[in-house]
Structures are given as structure tokens and as C-alpha cells.
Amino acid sequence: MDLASELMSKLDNKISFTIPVFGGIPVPESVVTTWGIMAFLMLMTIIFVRNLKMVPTGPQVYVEAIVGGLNHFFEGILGEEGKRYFPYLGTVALYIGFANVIGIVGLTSPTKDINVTGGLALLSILLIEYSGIHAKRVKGWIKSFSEPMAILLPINILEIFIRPISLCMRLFGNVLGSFVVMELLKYVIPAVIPVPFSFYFDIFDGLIQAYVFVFLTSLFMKEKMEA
């Protein structure tokens, strides 16, 4: 098998199994991996929230540092009025972070599937528009499309569709690009040399992409929430 064929086979989102209802519902590998990440995060949540203490010790210190850091980050963008959105945004940040770095243990990142990144982007744009409606009410939200000038109305409406595409393709493109680069490195140079590159592409770049996704989502929300 040549390099191109090998890459295409690895990029293909394989079907893990089929649910035998309605003629068979195929469940791709990205969905199964996502379920695994969800189960892992839920298990960690159950483990680390047991026996919480007023003065944190042990693992509780790190959990509170992560949660506090995420809340502080989102508060810096959205302010106090955006606190209702912190749990969702923090969950998305953790999911994308884990999804992007999971390749370090040999699993296929679900964010390599455009359907996954598209679904995340769709949820983000729904949250962005909802935050605008909640802050300005329906009348103010509709009026915001003609601000700062009525002539910008078509462009502001078009942004509803442009933003999710941008969020989707940015995350998908970066994860896919990192995967292809790592596969090429493994193919053309000895196995031990790609290790530092793997730490960069699978960990550093993966976490940066999680940061960028939630940062842009929060930024767009703040824009919608502003009077």
C-alpha cells in the first residue's frame, strides 16, 4: 500500500458497529470515541467530587484549579452576566481538549471527523444567538442585525451561517493537518524522531485548538450580548 492510500485509509471514518433498528443505523468510530471520552469525563467527575473539603487537599486542589481557571477565563470575556454559560463552555473546552490529545495513546481523534466539528459549531452558533436573545430580548436581538447601520443587515444575517462554518473548518482543518503531518513524519523518518513532534501536534496544538474554539465562541457571545 502506498503512502497516499495508507493515509486515506486512516482518514476514513470507519463504522464501528450498526444498531439493528430502522434498517440499521451505522455508528462511526468518531461517535464511539466520543462516548468513551464522555464516559471518562463523567467517571473522573464522580471520583473527584466525592468527599469534598472546605480546605482542598490532594486531587481536589487540581480540580478546583482547572474549574476556577476556566471560570476566570470565561468571566474575563463574558463578565458576570455570562455566568450561566460557563458550565457548557467549560465542558466543550474539556471535551475538545481530550478529543484532540487522545491521539497520544493511539486512539483516533473524533475531531478529525468533520461531522463532529460541524455539530460542535452548530451548538456554538445556537448558544451565540440564544445569548443575544436572552440579553436583548427578541425585539432587541432582531434590531441588532441592522446595527451600526441598516445597510449592514444582509452581512449581519450572513454571519449566522459564516460563523459556524468558520468554527467547524478551523478546528477540523487544524486537527486534520496535524494528523497528516504526524503520519508523514512517521513514514519518512525513524519512529523515535517523531516523538517530540507528537507532543507538539497531539498535546500543545490540540489544547490550543480547544482554547481557540471556546475563545471565539465566547467572543461572539459577548458581541451578541452587548447593548
Contents of the next structure:
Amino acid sequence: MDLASELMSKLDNKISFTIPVFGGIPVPESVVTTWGIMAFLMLMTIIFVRNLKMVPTGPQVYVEAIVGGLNHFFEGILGEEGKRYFPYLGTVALYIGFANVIGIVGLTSPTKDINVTGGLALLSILLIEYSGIHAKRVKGWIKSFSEPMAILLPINILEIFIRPISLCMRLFGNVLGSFVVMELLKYVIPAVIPVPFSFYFDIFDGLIQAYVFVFLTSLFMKEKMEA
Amino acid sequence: MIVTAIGAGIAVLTGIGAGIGIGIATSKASEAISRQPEASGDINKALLLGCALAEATAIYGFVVAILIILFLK
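Give me the form predicted together with the partner chain now, not the form predicted on its own.
Then the entire complex follows, led off by the chain already shown.
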């Protein structure tokens, strides 16, 4: 019973501190970690964007490779007309990637909190519907719900709710699942053996999930944008 | 307590379907890559999408199992 209660105490989201206004606003740990990731990404951006040259040298080569790779990936799905959404999608990819692998340095991943993944999924569905409205105007967007057949109307409307729930649950479940498996493994064998598993569950799975999240978001956007 | 544990165990059985599905998808993808190595980029993309969607069923089972353990004490 000791393991179960220990696991449960690690699963719930701790409150790190309370802002003493309006009777106290609780700030969960996931928000604090998110602020840390935001500060880190911002700092990296400021450091690497200074002194950009036409012919890249040094770290600029790697930064260009990362940004170019992300843009190329989104361009392959969304095409030229989706260029205005690349910065948002790239930012979300970087944030989820960092949030998933941050568990390796001992911090709790923000994506282990279902509220974080729910918020990200909500933003995604808003962007998906917005891209549809922007590409086809309101009339075309409403009409797109009755395609390819009018009988599919209820299913198409249900999709608005199913898609964010499935995006949210996929990310949350994966991060939580790998977390639980890692904790069990550390409980049984505390040394050496968890290292390769940590590489798989923390790094590989975390990056794959970040990739899948933005991949599905951009795929749904493409579907909405198509005439 | 025992009944809760059995329920959670049954919920996690969804993993069987996801495992079989991803296995079939991967075998077909490696077959396709060996036939047409130049199309490996597109095949990888489709495989990853299929795996993500197939894996979701296992994840739902896992989330349901966790919810059963947490809320049905």
C-alpha cells in the first residue's frame, strides 16, 4: 500500500504558492515550470537572434537548421497559404517538447497537469476553426459542416468537441503513463536499469508526442482550409 | 479494493488492440519502404499519424484505469 499512496501523492498537482490578492489565487507547480520554460526560450531567442549574418557561422547554423526544419515541416502540410500559422505552431512544438523532457532534470513536466494539455487543446481547436473561417469566410465554413454529405452534419459538429478532447487526452495520457512506468521502475530497481528506459520514456516519447500534437493540429487545419 | 483493481486491469486491456494495430501498420510500412525507398518520407509521416491515432485507444484505456483507481475507492 506504501507504493500506491506514494504514487498518488506524486500524481496530483501541487500548489507552489498563493498570490495574496482577491482572497488568494493558487499557483500550481505546472504554471511555475511553464514560466521557467518561457523565460528559458525567451532568453535563448534573445541570445541567438543577436548579430545574425547572411552567411551563418557558429551557433547560427544550428538555430537556422531547427527553425528551417520546423517551417519546412509545417509547409509540407499546410502549404504556402498557411504561412501565417507557422510561428504559433512552432512555438507550441518547442514548448511541448521542452515541457515533456524537463522531467529529466528533476522538475515536474507541466504536461502532466491535465489543465495544461486541456488549455493547449482548446487553443488548437480555436485555431483550427479560425483557419477554416479565414480561408473560406463564415458562409463557407458553416457550409463545410455538411460536407461531403448533409447526413454527416451531426458527426461533423461532434468533431469540434471530440478533437480537442482527444488531443488533450493523448498528450496527458502519454506523459502520465510514462511518468507512472518510470516511477514503478525506479521503485523496483533504483539504479542503472532506469537510465535507458528514461531515454525512451522521457526524451523519445516526449519529443514524439510534441511532434504528434502539432502534426495533428496542422492536419486538422489543412482539412478545414481546403475548399 | 480487489474489484477496483480488476476493473482497472480490464480497462488497460485496450492496449492489446493498439499493440496489434501499430504492429500491423509498422510491418506494412517497412514493406512499403523496402519496395519504394524513395518514398520513405511520406510513408513515415503516414505511419506516424496512424500510430498516433491507434495509440490513442490504449491511452484512453490507461486514463480510464487511472480514473477508476482514483475515484472508485
